[in-house]
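Shown next as structure tokens: one chain only, the form predicted alone.
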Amino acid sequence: MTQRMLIDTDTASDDAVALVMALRDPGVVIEAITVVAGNVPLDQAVQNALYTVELCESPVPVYTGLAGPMLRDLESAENVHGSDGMGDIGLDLSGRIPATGRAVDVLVEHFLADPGVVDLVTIGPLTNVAAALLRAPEMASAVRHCYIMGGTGAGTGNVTPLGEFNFWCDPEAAKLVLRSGMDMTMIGWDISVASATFDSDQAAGLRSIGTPFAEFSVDIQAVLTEFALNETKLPGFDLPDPIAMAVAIDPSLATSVARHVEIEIGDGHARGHDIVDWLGVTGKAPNVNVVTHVDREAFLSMLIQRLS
């Protein structure tokens, strides 16, 4: 049996590799991709997600979405990806054409056309899918499970020592989509830095793999490599939409309680934050299916089938 996704991306190195996992999936049917502003501005995330989607002789649409958060001007991260997002190794990432159409008629007219049978997975800033929410309310409970890379669970930030970036970048999306009513999943950034970090000698591993998939998806990772070894203090580079991606295709992966969540919309160190109530203390009704855990093992049984 199939599983129908659509996908949306603020396409970096850690998505394109996300992006690769669902395009070489078998079992998956991707039915769009939509991009938003967010690792890197909008235009460049459109190329490296066609990119990728070149790379893997895939006929998947990729449609331009929202340029900026709703109500805050766009703040990058070029000092994790690199200024083309895609490690700055040199690739040929300008010149595609999107396909013709905006990304957010295209997630309302997607999920309304065939409400309860198609996934969600969001690996970017929650802009696009707010946006489309405003819209058609009612698109929540079309969307049969939404899986969400965001927040941190359990964790820290990223970007702030509350915030993660997805989140934090949008923050009033998060809370909307949060709000929203659709069922969802959280993947937190604390499950990546669990289960998902690659030090030298493993991303070597990877990339001996020996395909250009394997090549492509630890070469693109050289800026996020200096990063987390200077800055996050992780031992390598780590794969939060890939992770995520993973949960997506196959949620038994992950352990996960359903909690309330909200989102600090906020400035300084809380913007972003998600405010997971693991005691039930507010009282208010779980929202979010928060992962726990996820198997590091199984993650990398299917992330090397992926690029193999």
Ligand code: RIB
Second form
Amino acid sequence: MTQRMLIDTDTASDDAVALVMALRDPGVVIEAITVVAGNVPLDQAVQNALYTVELCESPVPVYTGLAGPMLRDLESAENVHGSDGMGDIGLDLSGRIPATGRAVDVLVEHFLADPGVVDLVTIGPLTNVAAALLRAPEMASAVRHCYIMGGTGAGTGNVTPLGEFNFWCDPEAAKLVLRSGMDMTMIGWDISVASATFDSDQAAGLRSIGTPFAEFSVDIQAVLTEFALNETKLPGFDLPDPIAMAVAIDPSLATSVARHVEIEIGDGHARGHDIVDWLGVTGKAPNVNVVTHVDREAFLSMLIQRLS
Ligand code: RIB
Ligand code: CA
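With the form predicted alone already on screen, would you show the form predicted in complex with alpha-D-ribofuranose (RIB)?
Everything in the complex follows now, all chains and molecules, and the chain you saw is the first one.
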């Protein structure tokens, strides 16, 4: 059965691999890509998404979304992904034209037009999705399932000890989305750390697939590799958005538990932290399926297939 999907992204080097996976999956129909500011400013994220869609020779429309968090200045992450967000390897990432229309309107109208049959995959800050839910709260029940790359799960933050970038960048949006009532699965950065890191040999193995998609997917991680080695102390680049996309495409890859999750807003170390009530001590009803494990080999197998 074909999976119908909309993807909301702040397109940088790991987002781009998640887009390639979905764009090249014969069982997935991406009906729209909506872009949000995050890793890089909005216009760059739009160009990066358009470049990736063109690389895959796909007609999927790319829509421009919001240029910054709901109540804060944008704090982007060029230090993580590069000035252009795509590893600064000299790709021509300019001059492409997005589809006409606002991302927030596309999200609302698309899900309300066909309730309960289209999935939403978010791989960036939740600004667009939060704005869409404010405009049309009934969208929450129209989304079949929302797969969110965000939060720390059982692990650590990657911006602060408690803050993972997507939730940290726009915590108010994350809070609003997690309270919305959507059917949601959260794939935290802990899952990427555990099952989606690539040291130099593993990266070379991926690149040796030899297709333009494989070479692109590895080469654009050039800056992320340095950030991982020096800052997040990983053996090489990690792919949080692609492993979240793998779970969206095949939920059987993931083990998850239904828990109550709230988002910490404010400006301290806990900014954007996902407070997971693992033991149920709050007595509040679960609102999110929190992924606790993804089999690395199963993820790798899907990734290799989609890049081949
Ligand atoms: O914390 C990882 C997330 O932040 C990923 O979506 C990455 O692309 C950045 O947006
Ligand atoms: Ca992202």
